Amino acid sequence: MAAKHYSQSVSAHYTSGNLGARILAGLRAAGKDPDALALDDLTPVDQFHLGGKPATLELIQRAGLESGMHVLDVGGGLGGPARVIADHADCTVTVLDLSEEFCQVGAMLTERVGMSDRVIFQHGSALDMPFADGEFDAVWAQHSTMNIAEKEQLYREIHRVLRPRGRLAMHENMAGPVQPIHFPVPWARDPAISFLRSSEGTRKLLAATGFREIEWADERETIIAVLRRQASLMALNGPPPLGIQLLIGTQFPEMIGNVARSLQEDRLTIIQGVFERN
């Protein structure tokens, strides 16, 4: 696939249309006044991985991100998980993600929530960052390289960017061994943009990039059990207003069974780590 080709059709899928204004519209069914937002108010909308915001928490905690850090969440989408650090680690963080809705939607609700001081948008490409060597003290990846084949270049990228001695902080998707997955999954309605390492795989190359691992966690089982525990209420209750199916369309529910069930069938499994640049 043509690299143009490869970016305008990854950054299609995340692209909707209209999205801002769903999300309020999502808030105002949901009781939230748009104009008079806490952070707590986004999590439905804004956590767009597994686990939420504690596992966005959880992270935050491995990585022993600190006050004053700037940190880089490569494919930050709409910046929930870089408005937490923000807000949980005193940090400023920039988002780089490859839709510009997503930037658009992101910096607006960030806005809201009185935090564009901390929290920036940047809409360009991980392949090709347009940051100097060595400006940032972290890099978050959080549910974000599942759509990228180069990953090596993804990965020197990542090094360049980081200070010596930097972290990059992880909590990512990566094949099991059964393949392959079931599609649609949230982030590929087949397999064309979809590009996942296996975890020795990967551990490899951050090795051979030049990164120390100091943790890496396999989330898989903690992952299944909150996946039945989301089916259970939404059998119960059905979709709320305010959820992530107002980023990725009416496919959500069949796409998360098609997660929960490659979990279940060793086709994927999550991880969470933490790696030094050398």
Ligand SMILES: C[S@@+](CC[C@H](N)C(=O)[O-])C[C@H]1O[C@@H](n2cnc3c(N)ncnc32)[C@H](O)[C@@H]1O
Contents of the next structure:
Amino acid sequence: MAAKHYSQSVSAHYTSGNLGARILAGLRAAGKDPDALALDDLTPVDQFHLGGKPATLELIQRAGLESGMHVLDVGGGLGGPARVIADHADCTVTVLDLSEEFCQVGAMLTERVGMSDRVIFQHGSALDMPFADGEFDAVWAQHSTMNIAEKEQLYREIHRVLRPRGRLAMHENMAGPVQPIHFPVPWARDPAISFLRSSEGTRKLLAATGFREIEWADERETIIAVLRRQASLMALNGPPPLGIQLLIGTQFPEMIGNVARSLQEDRLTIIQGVFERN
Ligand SMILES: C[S@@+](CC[C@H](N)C(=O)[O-])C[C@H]1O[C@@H](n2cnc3c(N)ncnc32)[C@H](O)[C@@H]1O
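Hand over the structure of the form predicted together with the named molecule; the form predicted on its own is what we had up.
Time for the whole complex; same chain goes first.
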């Protein structure tokens, strides 16, 4: 698929239009004041990955992010994880994302929680990063590489923008031994923009690119339990006014059901990994 057409399909998948206004309306419906927002008011809508904020906090801990570091959040979406990193680890974070609407809305939400001096947004592709060599102390990739076919180029770019001994922190979906996964899923309505690699293939590729593995944790069972709890809550209360369906549409419950089914059938797994650049 030609690179331009491919990136247009991916950003079209994540673009719904009028997202900022819909999130502000969702916040009001959830009883929040959009003019006096706390960071955690945004959590139901700005953590676009399995496991929510607890998974983000766990990866911060695993990656050893520290005060004063400059972190690149590749495919950082609305910047939810980036704001948590800035807040909890006292880092500055640059979010790079292919979807222009996510960058614009992310910057608006960041301003509303008073963090624009610590979290900035840059529209662009992870395959051709607009950054200098060695610019970052750490690179963060949380559910952001599933749409990228060219993983060799992605990891080369991550290696290039990291300083020597800088860290790569990943929380990602991997292909399980049984294929294919069930569609639609939150990152793709059909296989055309979904490119998962196996855990072993990914670890080998990262080693060949110049990364030393520090930690690799299989999160499959944890996420299955989280999804079970979420499904029972949803069955009881219906979808909340502020949730990921605002980002991805009314198919979200079906998408998340397919993720749960694919995890249970060994078609999909979720990992957290930490690597050091050689
Ligand atoms: C499921 S969302 C995750 C967002 C965020 N990491 C989070 O956890 O809240 C996937 C994100 O990856 C971005 N993305 C996909 N392909 C990309 C690419 N080639 N370069 C930059 N961002 C990309 C999408 O635009 C989307 O914002």
